[in-house]
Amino acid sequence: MKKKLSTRRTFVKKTTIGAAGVALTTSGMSSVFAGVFQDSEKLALLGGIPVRPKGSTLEANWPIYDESDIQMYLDAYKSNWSEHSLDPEEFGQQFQKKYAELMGVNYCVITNAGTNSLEAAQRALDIGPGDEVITQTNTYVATAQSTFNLFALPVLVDSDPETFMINPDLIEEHITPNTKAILPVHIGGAAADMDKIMAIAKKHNLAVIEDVCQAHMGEWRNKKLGTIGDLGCFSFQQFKSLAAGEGGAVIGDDENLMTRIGGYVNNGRDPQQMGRTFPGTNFRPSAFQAANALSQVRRLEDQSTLRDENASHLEKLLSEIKGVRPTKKYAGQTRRAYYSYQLIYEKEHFKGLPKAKFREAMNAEGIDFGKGIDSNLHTDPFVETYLNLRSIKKVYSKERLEKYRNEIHCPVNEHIGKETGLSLGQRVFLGTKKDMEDIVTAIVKIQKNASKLL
C-alpha cells in the first residue's frame, strides 16, 4: 500500500514551519501557518542555521544504476560493439521495439543523440534551405540548431507567461509561405497546448514534430506526448528522466516518415530491408549507448510514478501559501513529465524582494532553484553565428535575414528569466516527501524575513 500524502497538520508539526510557528496570515497565507515566527529562525543568509543541513542536498544521485545495468553494459562489451546491421537482437532493435510499446505507437528510431533525432524528423519532412520551422526561444539550443543546419530558418516565438511553453496565440502571425512545419518544445516536461497548435496545423497544411526532449511519460489527453504530433522526439542524455549517456529516439505511426527516419539514421540502409535506398547519414548510437537505454527504461514508469507523488505534495503544500506557485497547465494535459518543473514567482508577496535575492536565499537553506527558463534563444549569440555564415547567405537574401531579426523579439519570455521564473530539477521529486515540505518550509521563512534582505 503506498504512504499517505502527509496532512497539514502533520506538515505543520514535523517541519520547520511548524516547529516555529511561522507565517502570519497578515503575510498572505493560510491560517494553517499561523502563529509567531521566532527570531531565532533566523535565514542562513544572514548566519542562521539552514533549513536544510549544510552539505545536504535535495537531488538523487543520478544516474540510477545496479549491478543489473552494469551486466547489460558488460554485454554490449561482448557485443559487435557497433550496430548497424538490422539484427533484433542488436541493443538497439530490442530498444525501438520497446520503447514504441511504451509509448503507444508503431514505430521508434534509436538515434546517438536528441539533437539528430530532431535533424533526422526534419530531414523526413524534406525541410531544407529556404524553409522555415515555427520553434520556441525557450528550448535548449539543439531545438534551433537542427532546423539551422538544415539551412532552414527557426522561427523563435514568445512564451506564454503563466506556463513557460510556447505561446500558441503568437503562431498564426509567424507564419509565411515557406513555413513548413511547427516545431513545439515540452520544455521542462510541461505539455505546449496540442490542441490549438494541431488545429493551427490542420488550417495551414503543416507538419507538427514535438520536441520531447524534456517530457519522457507526458500525455496530452492520455495519450503520450510525442504520438499527437507527426513525429516525437526524444533525448537520453545525461540529465533527461530516461538517461544512457547520449542518444535520442523518434517515434511515430507513419509508416513513410519512420522509413525514411531509419533509412537516414543508417547511412541510407532501408530499415525495413527491402532493398530501397534513402538520404542518409551516421547517427546510430553505439552498443553501449543502446543497452543503457535499454537497461534504465524497465524503472521509468516507476521513477515518473514516484516524481509525480512527490510533485503533488508540493503542490499541495504551495497551494497553503502565496508567493511561489507552480505553472499552469492546458487542459488537454493529463500527466506532466520532468527535467525541470516550472514555478512563478511573485514577489509583491515578499516586499519586493527581487528573484535574484530570493534565490540567493533559498539556496542558502539548501534549496536550489532554476532560473524557470531553459534559455532566451533570440537573444544568443549563436544566432548571428548562423546568420552570418556564407553558406546561409548564399540561401537567403540581405532583406529576408535583415527582417528575421528583426522579428525575433520575445519580452514575455525575458521577463519569466529576470522576474518571475523558479524551477526545480527532476532529480528533486525522487526524493521523500520530508524533502518537499522542506522547500516550503524555506519559501515561507524567506516570505517572513523579506524586509531584512532589502
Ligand SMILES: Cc1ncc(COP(=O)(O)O)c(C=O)c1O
Contents of the next structure:
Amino acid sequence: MKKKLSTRRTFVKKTTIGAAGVALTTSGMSSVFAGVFQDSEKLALLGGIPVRPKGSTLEANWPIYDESDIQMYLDAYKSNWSEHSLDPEEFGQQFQKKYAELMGVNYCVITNAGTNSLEAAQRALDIGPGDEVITQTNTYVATAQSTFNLFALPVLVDSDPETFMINPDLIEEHITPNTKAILPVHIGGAAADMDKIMAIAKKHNLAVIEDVCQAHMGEWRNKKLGTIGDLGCFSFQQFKSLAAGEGGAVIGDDENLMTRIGGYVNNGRDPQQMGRTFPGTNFRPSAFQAANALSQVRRLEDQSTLRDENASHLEKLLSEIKGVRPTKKYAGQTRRAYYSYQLIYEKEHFKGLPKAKFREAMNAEGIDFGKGIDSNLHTDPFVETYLNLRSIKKVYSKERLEKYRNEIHCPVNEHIGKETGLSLGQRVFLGTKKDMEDIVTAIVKIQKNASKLL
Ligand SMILES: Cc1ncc(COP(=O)(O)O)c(C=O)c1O
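Let's see the other form, the form predicted together with the ligand, since the form predicted alone is already up.
And the full complex, kicking off with our chain again.
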C-alpha cells in the first residue's frame, strides 16, 4: 500500500503541468492508478495501462428507465392507442400540457420526430418553393432536409470558431428578398447568440425557428431555449436528452401559428374542432411514444442538474491546464444543455500533436472524444442529391442553383472539424466527479508524452 501511494505521488508530480498538478493532486484521483502504477506513465496507445480500465466506458447506460416507465408503457398498451382526439387523457395531450408548462410557453404540439417538427414549423410559416431559410453547416442533416423537403433552400452559414454555433455576424450578408426565416441550431446543447439573431430577424422582418433538438433545458437569459424565437423544435429520438424512442415537439406562444402546426401534424384537423381546415400530413406520435415522452420528462430536470454539476467540475479542472478548454459561452446563455459538450483543442500545447492523433490516444486511455462538430453539411453529398432533383430544378433556375453552390463556404467549420473541435456526449455527464477527473488525467498524461506520438 505504501509503495503504491508513493508511486502514485510520483506520477502526479511527473504529470504536473503548471497549476494542473494542484488540481489533479487535490481532486481525489486516488483510485485512478490502483494496481497499474508501474505502467501508469506509459501511454495506453504505446502499450501502457489506460487511465480507464479496458472495457469500461465513461458513458452511462441510455436510456434510463425503471418499473414506473414500463408501467406507463403498459398503460398505453391498455388504452385505446389513439393519439388524435380531443381527449385530455391521451398520453400526447398530457405530455403537451406538461412540456408547455416546463418550457414556460402557452402551447406545445407533440410530433413523431424532430425532423417533422421542423417541417411543421416551416409549413406553419408557409415556407415553400422559392423561399430561403438561413441555417448553419454545423448541424444534423435533418435541419436542412426539412427545408429542402418543402422545396425551399437552406442557406448554410459558417460557425463561430470560439462557440461552434452559427456565426451571427455572417447572417445578414446571406439575407435576400427570398429569405423567410432564420433557423439557428443550439448545436450540442450550447445556445446560439439569440440576442444578435433576434435583432437581425426584427430588422429584416424574418421569423425565427429554433432547432432545440440537442438542447433540452438549456436557457437564454433564464428563459428556456426554444422560447426565444417564434417557434422551438425538439427531438425525442433515442439518444436525445429527453428520449421517447422517436418523437418530437414544437413549442410557441403564438396561437395562430401553433394552431396551424397542430392542424398540420394531424392531417389538417383543427386542434379545437377537428374540422379539416388546414393543410396536413400525419406526424402524430403513437400512444406508446407519447407515453415514453411523458414518463421520461419526469427525469429531465434531475438529469440536467447532474450534468450541470459534473460539467462544472470538469470545467474547474480544465481551467487549471492548457490545451483543452470548453468553447466560449455567449453572455446570454444562463444554462447549457449537454447533448454534446464542445471543447477546443490547441495542439501547440501538445507539441503540435494533430487532433486526430490526440483523439486516438485519448480513446486508448478509455476516453472517447467526439469531433466537436455535428457536421460540415456544406460538403455533404446530400446537398447535391437535392440540387439534382427534378422537382428542385423545376423551381430554381440553373443560374440560381449554381449561385447556391458557389456561395456556400464554411472554412471555419471545416477547421474546427479537422483541427480544434472535441466533444463529449451527454451520457458522460451522468457519471461521477471521478469520471471528470479521469478525463483531465488522461489529457495531462498525453500532454506530458506528446512527443512520443509525433
Ligand atoms: C440538430 C438536430 N436537428 C434535427 C434533428 C432531427 O430529429 P429526429 O431524429 O427526431 O427527426 C436532430 C436529431 O438527430 C438534431 O440533432
